[in-house]
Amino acid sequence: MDVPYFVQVEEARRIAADVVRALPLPDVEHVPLAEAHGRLLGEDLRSLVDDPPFDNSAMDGFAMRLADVPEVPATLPVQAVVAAAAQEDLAPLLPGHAVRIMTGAPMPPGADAILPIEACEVSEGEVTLTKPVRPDFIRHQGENLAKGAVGLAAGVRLTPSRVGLCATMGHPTVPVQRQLRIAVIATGDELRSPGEPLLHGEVYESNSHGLVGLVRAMGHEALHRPVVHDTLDGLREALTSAAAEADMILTSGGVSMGEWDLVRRLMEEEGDLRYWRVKLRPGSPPLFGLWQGTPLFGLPGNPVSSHVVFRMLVADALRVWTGADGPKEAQVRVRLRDPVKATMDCLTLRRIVVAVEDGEMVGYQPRHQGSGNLESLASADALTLLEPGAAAEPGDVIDALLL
């Protein structure tokens, strides 16, 4: 065949970053802090307000000037007390006083200096100081962001920290990528629905609703289709239904070399396939290219395969499309207390289970790796991340991703 053949995983990546790179932006779309949650930024975002829009207690205590407390124990007559909800202008700090403070209350004109609670004895109309005064606890305004400056740059994920960063910056509503559809389809003569009865050599079709998590894990908007049986008229049916309302496809099933893997067949004859076969395992028959314009993943129709291809290969061109920062795994290092079975041409992604043991992270392989066994996927906490030929022995460190 004429197109990549059994690729290294970064030249999958290339080949479907180039096809997404030269595909549109999503619109961008306001939607209120409520519903933001998840979601990718469309543009720059700048703050409305100075953060901290002025100066103020760190801490509940009291404000002085660092001046007039040159040594402690010291007593200072209590000038006035300060809420957090101050708005009324506050009146100078008089030489030699203090005034009670709370958290997040304005700094009256002429305090540089906090002491917190702690250090304090409270009197009738007083304040002794325990403790050496310093000019901390204090919030000066704009020290976090200054009004006008960018807060959060396009294609940050919204987590709920940044959500609240939003908020902290003035606004009710922000600008939004309108999420992908992605249209999520199984293929299989043998799958059926779970709770339907089974018959001799049939069984539950798990792939798409594991698909769908993940597409939603995203950020994006999962078009969960009906199973598609093995008609190459009925799967050109379906591609084509999907390509007119999906801004992708994610099909599972159908993609290796038998004679009823109709995925690959209509790609090859009638689609534009752009690679087919990675070196990756599980999940090495995977192909992608374009049905009537619009980017395809054809996923292995093992369930643990599926779902590696997704975190490898599929994620990875929604970030590049969308410009997001996440999510995505993160990586550390594992010392290994089993034998883990690496393969000579592929990186290997085992299922592991991590634990923390004597202040290091540790990984062991409990159940058996066939690509059919998804309850081994459901446990795991991290995938090896094993470069091909390498060594894999109890003692060893290597790469691994955590799920």
The other form holds:
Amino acid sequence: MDVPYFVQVEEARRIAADVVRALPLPDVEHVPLAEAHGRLLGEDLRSLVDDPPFDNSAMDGFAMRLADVPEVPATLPVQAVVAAAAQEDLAPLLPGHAVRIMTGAPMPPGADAILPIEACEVSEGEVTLTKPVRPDFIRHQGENLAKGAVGLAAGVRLTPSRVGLCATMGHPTVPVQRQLRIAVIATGDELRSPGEPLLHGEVYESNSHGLVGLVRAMGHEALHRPVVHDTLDGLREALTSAAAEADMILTSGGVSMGEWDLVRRLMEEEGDLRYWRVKLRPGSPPLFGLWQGTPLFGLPGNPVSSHVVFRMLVADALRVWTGADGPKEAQVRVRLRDPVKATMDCLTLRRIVVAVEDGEMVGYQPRHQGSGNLESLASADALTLLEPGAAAEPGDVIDALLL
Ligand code: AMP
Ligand code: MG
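Next block: the form predicted in complex with ligand AMP, after the form predicted alone:
Next comes the full complex, this chain leading.
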């Protein structure tokens, strides 16, 4: 066979990246803020205002002129009260006076210090300042973001705080990338939907549900297709209909060496196969190629493997395609409590439970690591990133990918 076979993870990523990079970037559309959550920003977004838009107080307290309070305690007459609201004409601070001010209220002209209320004793018309006054607790106009500055770069994923920042910058709608439509197709004669009775030899179909969630978590749209039986004709038809509608196809199952591994056969015989098998454990069987011009990942059937391959390979290709940063693959350093061994050939992702002990992250491997054991993934917090051949002993610190 002349397509690359059993390739390193890096090579698999490069091959898929070269394919998706040649495809057009998704178009940009504008959505209201409420619909922007989880989407990928389509263009650099500049602030329409200074943030904050005016100098204001960071504390409830009193505003004054620093020079009026060389030492404390000092007692000043209270000139006025300002709350956080529109202030057309704020009277300038009179010499030797203080102004009662609330958090977020504009600074009276002339004031250059705030003393928090906890350091003030208030009596009839006067305030006694009990702590030294410093030029603190003022939020200066534009100190967070200047008007016109780029607050969010194209490609970022709109997390809740970023959607908030869009509003802070004055945008009622946000330019986002059109979501990629990603078809998810599970294959296998033995698969039943939850809710149906299981005959002997059948299992509940789980991969498509996990993959739909992974697609959505990256800000894209999942086209959840019905299970396809192990026939060449049925599979061909399912791929062709998916290719007409979707930007990318994910299949699960049917990519191993078995006689019924028809995704592999079909891609070899009628598709445009770019690699088959990757040095990844679990998850060595996947293939990547194009079906009628649409990029297709053939993921393994084993439930843990399909998840791992999405995280390691599909997610990377989607990030390349969209120029997106997120969600960032959160990599951490973990001190092992149990021994963990990599296989000779493969980057090895063992499922570990992570705890914090004595101020550091530690990892346990409490479950058997069969790639059919979805419970071991559901109860894990992270996946080890062990280089081929590595053996990590209790006490060793290793890289891990947070789930
Ligand atoms: P395959 O790659 O098709 O040979 O499948 C490998 C293993 O994964 C078999 O035990 C299948 O029953 C199981 N499997 C395949 N697809 C799914 C699925 N969508 N949900 C749950 N298990 C699956
Ligand atoms: Mg199968």
